[in-house]
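In structure tokens, the next block holds one chain alone, the form predicted on its own.
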Amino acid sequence: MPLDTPADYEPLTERTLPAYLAGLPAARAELGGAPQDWRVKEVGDGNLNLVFLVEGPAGGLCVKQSLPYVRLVGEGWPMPLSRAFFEYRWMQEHGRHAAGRLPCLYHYDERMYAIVMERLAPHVIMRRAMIEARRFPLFAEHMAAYTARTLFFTSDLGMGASEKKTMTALFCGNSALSKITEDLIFTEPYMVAARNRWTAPQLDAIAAEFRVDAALKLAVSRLKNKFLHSAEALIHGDLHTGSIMVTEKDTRVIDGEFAFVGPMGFDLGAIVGNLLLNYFAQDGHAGAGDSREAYQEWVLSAMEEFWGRFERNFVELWRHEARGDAYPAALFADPASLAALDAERQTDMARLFADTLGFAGAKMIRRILGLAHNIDLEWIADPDARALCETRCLRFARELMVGTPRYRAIAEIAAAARAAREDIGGIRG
């Protein structure tokens, strides 16, 4: 596929960005002073885009621009610039339903495929802070509210069918980024693929085992099928701890370029899976006089609190804010029908919990056997210690995907994670 580079597009640089921002009234007002007063630093450490932080006398901005290829790989992997447009539309849509949980949006440039947004400070990336064993007491509460509101109000429970179909059609255009997910999460880690990598030779045997594990391959294929066809709500699509910025009092979600209308459990599973990855990785970061066990318990408690609050929030929205075309209120006006509907809500939450566990497992496996890895594990310097943590993650992830029906409550997942941490072989069944 040729590089998608329109004639009037050019990548921004630290040198050219001040002149570009000088032409945007909102940017000038936020930064204050003149372009020569602004300090620019390119900080993009992700897999896809350019990201600049700009500081002026009055304030700061973040500028994110699409490149016509995957930054992690280079020009050999072309990628549509339009992903910036879908991130911009995600910011608009999710921002309507979860005010204060995203950066403020100042400008979108459809010619340069660039987003100008709020510079989050003193926020830090959640993933990096967790490696340092930092606690954020409002993280679970904020993320539960964010996911409940964005998933509910962009589903058929919260919006009319016509509006939902229009939104779905728009985000169907983000197929190139969905294809990345389809390949890198649901397919390549379970086969011989050039882009795969892992801690070798320590994980060679388990990687080979997973490639012939029929039960696991069926489980991930069922998840992929759900990802392909289940248009439940507008999801973030890459909601890991690297896409969350936090302070002790605030939580923001960033990097929504993978957004599309898909299964709710994918976003929820991304959060649960990344918390579990960090839980198992902490043993590799512990040292003499630096036991991480107390922090590991905080990670599990945050996971339990997140799911519990999400479930309560979502059900309450369904009871009091349901204005979509699913489950029409006119059908449930009598007491017996209302009771039946409440039972249906609980059944649906059980189904969503199962989806969440499966997607969590898939997200964990891809970060160990696939292309793009997590620093939670990658920053463990000793390869043997890293491989031990990764083996526990892989065994537990398989259990989440293959043994899903065995678990009915999030507390059971926390208990199983504790048991798996004590057993290098993990749970097998």
The other form holds:
Number of protein chains: 2
Amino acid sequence: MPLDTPADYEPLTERTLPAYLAGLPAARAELGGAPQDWRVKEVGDGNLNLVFLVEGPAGGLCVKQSLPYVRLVGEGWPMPLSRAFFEYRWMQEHGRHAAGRLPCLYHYDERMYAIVMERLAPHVIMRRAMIEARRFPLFAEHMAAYTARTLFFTSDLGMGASEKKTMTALFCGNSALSKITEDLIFTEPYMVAARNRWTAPQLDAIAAEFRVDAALKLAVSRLKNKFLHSAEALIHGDLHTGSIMVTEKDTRVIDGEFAFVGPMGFDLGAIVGNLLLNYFAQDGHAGAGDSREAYQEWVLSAMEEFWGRFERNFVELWRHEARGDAYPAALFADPASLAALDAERQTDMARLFADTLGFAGAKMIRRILGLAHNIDLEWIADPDARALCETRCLRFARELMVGTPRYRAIAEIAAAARAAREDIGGIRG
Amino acid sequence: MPLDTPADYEPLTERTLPAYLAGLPAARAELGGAPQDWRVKEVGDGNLNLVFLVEGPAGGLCVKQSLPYVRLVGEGWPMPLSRAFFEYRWMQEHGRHAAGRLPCLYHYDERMYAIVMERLAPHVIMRRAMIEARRFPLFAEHMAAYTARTLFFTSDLGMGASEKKTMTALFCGNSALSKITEDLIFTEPYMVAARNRWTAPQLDAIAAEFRVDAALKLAVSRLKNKFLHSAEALIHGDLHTGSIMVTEKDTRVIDGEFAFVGPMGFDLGAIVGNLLLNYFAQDGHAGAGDSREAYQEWVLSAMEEFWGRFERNFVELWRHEARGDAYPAALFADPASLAALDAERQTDMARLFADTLGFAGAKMIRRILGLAHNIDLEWIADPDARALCETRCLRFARELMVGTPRYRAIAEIAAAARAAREDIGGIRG
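What would the structure be for the form predicted together with another copy of the chain, given that what you showed me was the form predicted on its own?
Below is the entire complex, every chain and molecule, led by the chain shown above.
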């Protein structure tokens, strides 16, 4: 039985898309020529949606449309069409604060749940490029600016309370997507669940161990609780390296359909956790004449640069652009109070660092024991080699979540990652 | 120039109310007889709204209607009519979980922004009764049950995430009322602000001291930040002793127009802080032959009983009725995990205790240095006697906010309050 959809909605196809786009002046202008000149390709490499790339004589476009179900699974897993609306609103909100870091938005169609946006070329998905050991010298700087600006300006430090409540209320409507995160990241990897999978039998023992690891389950539950109630800022909500497109000179964030007002550390942890996943996965891609050690050091340095720049950017914004209702400037005018507030900024960054480590760990574990895996690890063909990398990831992720207070600086995380790579199973050459 | 209001809205008067109520079957049934038999009195002792008490042959009613401005101030301070809608929704939500602790709701009129509810008799406002040193043996038990049940069942422990997001989104619409709290409690008492007032010149020095007290301003700003972003549960939002009506046998909570999804400690701190305010104020009401010392001990014992019962109730609900998405039961099935979860409940209660102390302190200070004062202190006629009580309150409140981690149990707060009463200015006989 097909799922109910609004009368005006129908899924686009390669055949129907040109006529659809011909009705949108912004799309016609971008593509040039006439509909018969436009080449359409459905690429849908995401798990959830239809995605079309369109090429015309003058330029290209990307069209992303919601389906009433999860594309990867089919009609057995219904999913609200409205996720396209929330991605569109995310593009508006984050686009305002991080101009140039998102695709340009050309059109949102509220009846078709379709977004017409810039086609990014020659950008590649960061995750795929990292598997090929490609370096992106501006990635850390760009992502630090993106996260600092979007998180700051949508938090109570950067936005007035009334405006923030309006934004929060709107994105509460995206709860079905948040629920996916709640289940797949914070819950199912730590229990017997039908959707879980892992490299078996190699990881059977550690998966079983994690399911009775009380300290780990408390840690992930505290993180889940924070995810459920801590409305700090409008977050992307799925900011792994598969949601980042890069060139040597440019960095763009895509796929904001999981956006909601939640804890800042969730976005920051997604970046840190996915860099660490790739770091540990490299040993599975290395081979004779293809040492990945130098690249692994680049990954760690990108992680360190990302966090260091994020922290500096965020504190600078707090010092100079704090127009929200939290920590009102009127209370911190005298020199002693200004000094105390500056110390508080550092304290708050330490708190955010701890949140980031915890969420990073949770993001790593779900990619190995839960439903949705990463090609960083999946593309390691030899299951023993994969399982070794995955075991290192799992142990390290657990340490990030359970041993969080032991780490005060991002350089300590890099050092601990190096040590973890050596400790478990030696280093594969 | 009168403020804009919807076409269907008009403020009720003693003259127009009977005809209005005659159109409501629930009201007619409650009052009995005919409109000409009904006696109406506008009592409006709140600061914001119209409040009518109506007596008929069979029974009574209370009608509360929003005005488009703050009643106490006039049209110069506009305020959304919708606060009646949020109070009505609060009555529904909290009424579901704490049956018997709120007035019965008979009718909500969305065009008139009017609530028709039970007339509470022979109940009196707790604050007034406390000034007369009256004891209410069930107050602590009733309020502990009310707070534990309403906070638990509207939190992520007791409510599913999707339902909670819907509730959160709805109450985000009450941001104008939250803004009053943000300004009047967490901001203005700590700066020079036109709306501030205090017992002058006696408190001039301490008010000035607080305005440059960096540690205190950080503490109150952290609490404000929590108030702004921590969507823990649907809270009453103004749960002082003036929002509680009592008899020897009954306790009811009224005036939920400030309700929103915020930090639980704000409601708990309102109760603790207002009991402490009364405790310190009693010395200003004592006189020859009217020692208040025994009553002061009753106030402290009520505070201790309230917190102790709240904590036990909340933990019991968490053990037996946790049907929300936080700390999912599926993760805590084995004995070690169950034990760890039970330890976590205690940890979380300690965290909530700390929040409660901080918010209690903030609630005390705003009543002495801010706009809205308490009759507990205002009714002390001698300004020197009042200032002495107020100084004890202010010093104690500061300690609750800045020295929070020094206190682990409510009995320590009672002991510290006794010591504070003796330390500052001795005890007036």
